[in-house]
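Presented below, as structure tokens, is a lone chain in the form predicted alone.
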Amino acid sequence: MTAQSPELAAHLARAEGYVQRYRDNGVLNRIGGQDMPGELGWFDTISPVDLAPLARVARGGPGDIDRAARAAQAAFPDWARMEGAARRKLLHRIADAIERRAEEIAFLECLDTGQALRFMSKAALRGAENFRFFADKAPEARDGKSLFGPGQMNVTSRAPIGPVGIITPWNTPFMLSTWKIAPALAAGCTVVHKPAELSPLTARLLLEIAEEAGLPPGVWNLVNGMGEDAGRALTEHPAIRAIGFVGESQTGSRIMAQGAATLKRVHFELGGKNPVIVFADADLDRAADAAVFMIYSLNGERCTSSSRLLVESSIYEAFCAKVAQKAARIPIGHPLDPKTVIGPLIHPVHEAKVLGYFDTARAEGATIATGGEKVPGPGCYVRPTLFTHARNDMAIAQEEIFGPVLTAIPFDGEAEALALANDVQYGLAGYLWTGDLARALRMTEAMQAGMIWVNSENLRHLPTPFGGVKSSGIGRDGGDWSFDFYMETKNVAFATTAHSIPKLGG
């Protein structure tokens, strides 16, 4: 653990100022531009740093969701009719306001989630970037194509689908909220947002920022609560036309079932057990740095983390030793300390889940090369961990642990590497390190993943599609792929010749 520094002390003092209003007033729902309590009372959100309460949060229920859905429905016609250029201007104002409150967003995110400041300091900038990207696409959101057939011209166009429900996770809640909500607003949809109950603070702040920037009441509504109460009511509500969800695969399956009666469109970004494949001809120093970054940054609590390390047998021992040395030196500490890389996991229940895999790994015969234990003291701190001499049929290789835990497996040749990479239920992301271009082309064509990075960590380019296959999701975010979800496509066919029409009945 890092010792308290003057920088940490100053950050703690400022963070306390930011969180105080939530301690005083609670985190209220926001429906139709009005603050509202939850019909089911309150629940407490705690900080994983020391398990102390941060604030009371309104616990919404079906009645609150109904009010929010009706508010979104009432606001939809005017918002959908607004010119794309006007929506662009408004979304840019939201981005400007996000940037002005960057420190407040980052500090609240650190206290609420346990994520380190070095990563959360970029949360506001990334969120603003998401709003700017989709703001600039708003004027073209309704554009389509002209398609010519024999004696016919077809013209396609797009229109916003209607009020949509957005359910976001607890790991990087601010950034992921902007990633889902910005394209919905740019498309002309209205929104009911249910954030994860474990990290509700920045969702409330984000909506306040949007309304202060001029977003009309009811266009964006916020209802806090539990999945079994507010979440289920949202996925079942007949006024909600689509559900965008980021979270666990099993929860996605339940949401799909709950929305089936109303034929809801769904977009799921779900779990992952993503391989990073390292061949002996790769730049091994860069590959080791990338592998360490992609599993131990953000406390390992992200869907695209490279949680399975597949290494060619001839370099397996040396490469794993290099990764273990790097992991053992990663600073662990308070998330507001600028030196911290790994902070506490989100909640004691999640911490217990992660710690449980250490006993499972030992029982299955894996070696713990580094870590494998809780950090003594208060809070949900777990040491960065590397399992070696693992097999792909072990639980630590098949199940999403969602923590700073890496499982290393050796392979011999391309065929075995590919078989290991694909032999999981997930297919979100993959990472490939090799100096052989032809091999990279062969491997990436056959890997079962929605996104693959070659000789790189996860570097996002916003116009590209983001999403997975198999149990990792349905649909794609990014660029026009987001509009494909939030909009309906219409085709109008114009006859350009007097073609022969079949005659029935004389």
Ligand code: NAD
Second form
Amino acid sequence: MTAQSPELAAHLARAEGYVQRYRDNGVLNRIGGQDMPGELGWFDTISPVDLAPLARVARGGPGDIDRAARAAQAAFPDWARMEGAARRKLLHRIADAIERRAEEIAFLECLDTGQALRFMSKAALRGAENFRFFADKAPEARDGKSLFGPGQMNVTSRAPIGPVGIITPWNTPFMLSTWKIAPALAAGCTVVHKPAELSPLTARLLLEIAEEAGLPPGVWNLVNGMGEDAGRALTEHPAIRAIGFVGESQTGSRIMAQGAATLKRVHFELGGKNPVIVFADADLDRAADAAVFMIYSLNGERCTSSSRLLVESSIYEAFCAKVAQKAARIPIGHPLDPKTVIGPLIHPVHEAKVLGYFDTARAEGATIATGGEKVPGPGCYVRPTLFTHARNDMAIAQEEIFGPVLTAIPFDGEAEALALANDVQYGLAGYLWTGDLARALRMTEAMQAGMIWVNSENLRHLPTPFGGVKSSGIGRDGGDWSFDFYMETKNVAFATTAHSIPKLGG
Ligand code: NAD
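Target state, the form predicted in complex with ligand NAD; input state, the form predicted alone:
Full assembly next; the chain just shown is listed first.
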């Protein structure tokens, strides 16, 4: 663990200032521009650093969701009618306001999630970028196509689908909230947001920022609470036309069932067990840096983390030794310490799940090359871990661990690499390292994943599609794909000739 530095002490004092009002007033729901308590009372969140109480949060239930859905429904006609250029201006104002509160956002995110400041200091910037990207697309959201047929011209247009529900997970909640909500607003939808119960602070701050920037009341509503009551009610509410969900695959499956009675349109960004495939002909130093970055950054609590390392046999031992050496040197510490790379995991229950895989790995016969233990002390700190000599049929290779834990498996040749890469229920992301272009083309064509990076870590480009296949998701975000989800397409066919119409009945 890193020792307490003067910089950390200063950050802690400022962070305390930011969190104080949530301790005093609680994290309230916000419906139709009004602060509201939850009908089911309150729940408490804890700091993953030392398990001390952090905030008191309104526990919303079906009645709160009903109020929020009605507020979103009432605000919908005016918001949907607003001209694209005006919406663009307003969403840019929200982005400006997000950037002005960057430190507050970063510090609260660190305290709430345990994520390190070196990554969270970019949360506001990334959130603002999401707003700016979709702001600029707002004026073209309604655009369609002209399609000519024999004696017919078809004109398509798009219109916002209506009030939508957004349900987000606890990892990187600020960035993910902006990623889901910005395109919904840009499309002309109104929103009811149900953030994760484990890290609700920045979702509340984000909505305040948006309203201060001029977003009309009711366009965006926030109901905190548990998945089983507030989340469930949102997915079942008849006024909510669609659900944008980010979270576990099993929850996605439950939401699909819950939304069936009201025929909800769903968009799911779910779990992953993403392979990073390293061939001997790759630039191995860059591959090792990227593999380490993609599993140990953000505490490994990242849907696109490269949690399976598939390495060609001829370089397996040397490559794994290099990764293990780097992993063992990663600084672990308080999330607000600028030197920290790995902070505490989100919650003791999640920590217990991750630690459980260390026993599983031993029982399955894998080797723990580094890590494999809790850092002594009160917080949810787990050492960066590498399992070697693993097989793809082991639980540590099949199940999403969602921590700083990497499972390394050797392979011989392209066919085996491909078979291993695809032999999981998930298909979110894949990473491929090779110096052979033709091999990269063959492999990427056959890899079952929604997103693949060749000779690179995950570098997001907002116009590109984001999403997974198999148990990793349904639908795509990013670029125009987001608008396809939040909007309905209408086709109008114009006859261009006096064609002959079938005459029935004379
Ligand atoms: P989770 O599924 O437990 O919870 C996500 C959200 O769903 C929370 O707000 C929760 O309250 C709500 N919820 C739970 N049960 C519900 C129900 N029955 N009805 C409606 N809502 C319900 O996920 P988590 O543990 O918070 O997040 C971690 C998971 O998220 C991991 O699997 C990770 O891979 C995934 N994730 C995916 C992406 C992606 O883009 N594919 C991004 C980030 C996280």
